[in-house]
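Okay, so here's just one chain, in structure tokens, the form predicted on its own.
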Amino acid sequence: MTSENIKFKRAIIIGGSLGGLLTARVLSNYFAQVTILERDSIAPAPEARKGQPQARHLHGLLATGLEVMTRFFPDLPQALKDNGAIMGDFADTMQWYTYGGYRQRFKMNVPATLMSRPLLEHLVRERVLALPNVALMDNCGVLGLVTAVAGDQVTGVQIESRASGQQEVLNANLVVDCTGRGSRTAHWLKELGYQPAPESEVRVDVGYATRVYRRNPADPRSQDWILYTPEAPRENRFGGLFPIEGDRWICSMGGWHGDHAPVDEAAFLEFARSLPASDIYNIISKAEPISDIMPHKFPHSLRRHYEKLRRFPAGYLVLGDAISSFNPTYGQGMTSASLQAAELDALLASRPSLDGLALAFFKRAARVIDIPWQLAVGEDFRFPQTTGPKPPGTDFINRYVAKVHQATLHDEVVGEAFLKVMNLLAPPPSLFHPRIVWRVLRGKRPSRSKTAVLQRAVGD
């Protein structure tokens, strides 16, 4: 930040999770004062708060998300490493079983960064709050928006201290809702006489359970991320076992449409045993558990189409999961929020005022969201029980992508193309490049001996 960049007086961000922190980093470039309002109490060490139960579960940071965060915080990768995060090559550290085999491993030169969500958020928060013009008010509830007399301009928020019950009004040139899936913006807009954004809801009824285990760093498997994803609709269970800081494994397992992992210890292990690949069971059945088994349910993906609105109050924005929350099994949420923050940065850099900011931002955010939404919803519609707006051509695309999945078991070129799309490094149409289509459709299989080497099967 330099004083020459400052264009506006004050911004307020509602919600101090990762999306809110990244937004604060962006706004610090353009506002003399940035205030983050967080309902929960913020601990001085990495911790999953009451208001974000999903933080206790396995998280994936896609390569694009790390790249954007590194632009905002150049020392973040080193800080993650210094705090015990596992850093490796994305494709060369995966033990990923799907469609009857393991995806071929190879050197991709794309980073995989494995850590707990609380650690990542803690390190980002440290860097944001070190900025001289950013402040955090925790234990702070937002009661509503404050507007100009005409109701067409948000001028601040009314807040309440959760400790004392004291209420006050904070004024701002810009208020940004980063409160996530539980956003109250629709209610507030209705109070102001605005139409709420149209919504798309895709019901998946995903449920999973998570447990943390002690990890032996000398174990040759301890640097790999282990994943099983189903061949839908024949299978609907998934499991992940990732190494994280503190010499720990974090294990999340579950399924679509009611086939959820149990929280009873014996049944949890039996669920792991039921997966087609034994990697996860082989490790957790012998590892020391160091947490309870924690459940989480995700009934539906939700997208609020703010880009379709023609009227929206000035001085107000919505960002991150408050716009769109994806099926968490695909690990896209943190990266989507990062990319939306980057779009906001680009917009503010090019505009001398805040006039028309909201509608311009929502159009850009929609383009960011389109790709992860397409990827997540497309995969979810492999299950016939999935309901909601189904994009045209989904069944055709899914039939082809199933062949892509199969080809990744033996073809490094197809594997790299797939992993780039998954990491949002390349657009989905790149999988339809003639070079990739030809390799997918020819269906060449490696010899049995080569398959055994590539699988690097994990023993007992």
Ligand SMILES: Cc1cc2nc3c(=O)[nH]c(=O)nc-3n(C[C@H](O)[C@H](O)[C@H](O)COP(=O)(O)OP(=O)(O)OC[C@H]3O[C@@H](n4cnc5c(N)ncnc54)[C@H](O)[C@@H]3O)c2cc1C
The other form holds:
Amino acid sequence: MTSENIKFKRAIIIGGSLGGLLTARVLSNYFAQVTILERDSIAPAPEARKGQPQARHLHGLLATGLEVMTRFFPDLPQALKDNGAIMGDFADTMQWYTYGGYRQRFKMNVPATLMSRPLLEHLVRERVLALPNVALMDNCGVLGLVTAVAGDQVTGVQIESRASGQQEVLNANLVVDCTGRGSRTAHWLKELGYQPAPESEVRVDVGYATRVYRRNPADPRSQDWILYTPEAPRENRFGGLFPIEGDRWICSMGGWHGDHAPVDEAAFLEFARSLPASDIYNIISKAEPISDIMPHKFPHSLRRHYEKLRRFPAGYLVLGDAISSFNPTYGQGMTSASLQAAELDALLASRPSLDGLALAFFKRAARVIDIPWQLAVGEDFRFPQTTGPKPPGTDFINRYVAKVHQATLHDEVVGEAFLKVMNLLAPPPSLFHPRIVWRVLRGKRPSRSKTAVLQRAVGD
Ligand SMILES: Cc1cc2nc3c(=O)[nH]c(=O)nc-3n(C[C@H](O)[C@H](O)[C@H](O)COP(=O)(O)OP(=O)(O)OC[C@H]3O[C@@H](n4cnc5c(N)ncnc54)[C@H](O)[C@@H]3O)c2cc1C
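Compare with the form predicted on its own: the form predicted together with the ligand:
Zooming out: every chain and molecule, the one shown earlier first.
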């Protein structure tokens, strides 16, 4: 924070998860006082909480997410390493089976960041709360918005202490809703006489189950991230086994359209055994479990189109999963939230006042969300059971991308192009560059790498 940038008095952020913390970091550049209101009690150490049940499940951080977070907190990668996160080369630590084979490994100079979601959030929170103008009020639920008499300007929020039950009003020049998928903004807008944002829902009926295991760090393959994704629609199960801090593995498995991973121990192992690659089963069937098996159901991807609204109350914004929550199997939510926070930063830097901020922000946020939404929803429409608004051209793109997936098994040039798009480092049309199309369509060829790694199943 530099005091010459401070233009406004007070901002309030509702929700102290990753979206709220990154927003606080941005607003600390422009507001004299930033207050984060979080309904849960926040522990002094990494911990999954009631308000974010997803934090118990495998969370991959895309390279773009790490890059944006590192711009906000330059020492974050080092802090992650110091706390036991595994940070290797994305494509050189990849053990990713799909379309009947392993994607070719190679050195890519793009980081894979492997840690538990609570650790990442804890380290981000430590850094945000070290800022002199940011404060956290936990155990503090927001009940509703407070507005000026005309209802066209949000002037604060009504809060309730979960400890004492006491209610009070907190005033602010800007309130940001970062309460995630369960956001009450649609309801609050209706109460104020505004139209809620139109919504898109793409039904995927995904069911996760997750268990944590002890990991032997001396095993030379214990730094690899292991993933199996289906050749849809012929297959519809996925499994991930990622090394995380504390010499642990986190294993999340699941399936689309009702083929959910079970929480019964024997059935969980059987689910792992059913996957076409044996890596995950080979490891978890021998490793010591150190958690229960935890389920999570994700019925549909949800996008609230705030960018389509013409009227929105002044002094109010929405950010993160509260705008859009994607099928989590693609690992995009934290990166989308960080890109939205970066857009908010750019917008505030260019504006002398908060006038018209919301509609300008929603347009920018929509451009950020368009790409991960298109990638996630496009893949989901490989399943005929998927319902919802289908982007034009999806079937054609999916036929081509199936060939891209096949090419990544033996061609690292195509592999690199694909992994860059997946990490949101390159736009999806880059997969249609003539150089890539030619390699994809010419079929199987030996890799350009002389040192291609001969892959074998981990744990065999
Ligand atoms: C199973 C699963 C796996 C996922 N895996 C990945 C992954 O691999 N990679 C990835 O990038 N993303 C993943 N995601 C998405 C990721 O978790 C979210 O995108 C990320 O948490 C950002 O969300 P957020 O901060 O906007 O909202 P949330 O994380 O949902 O946080 C909302 C916060 O608001 C608080 N809150 C709610 N209501 C109130 C209120 N009235 N008053 C005060 N506080 C309130 C809640 O307690 C909570 O802390 C996954 C999601 C799921 C469901």
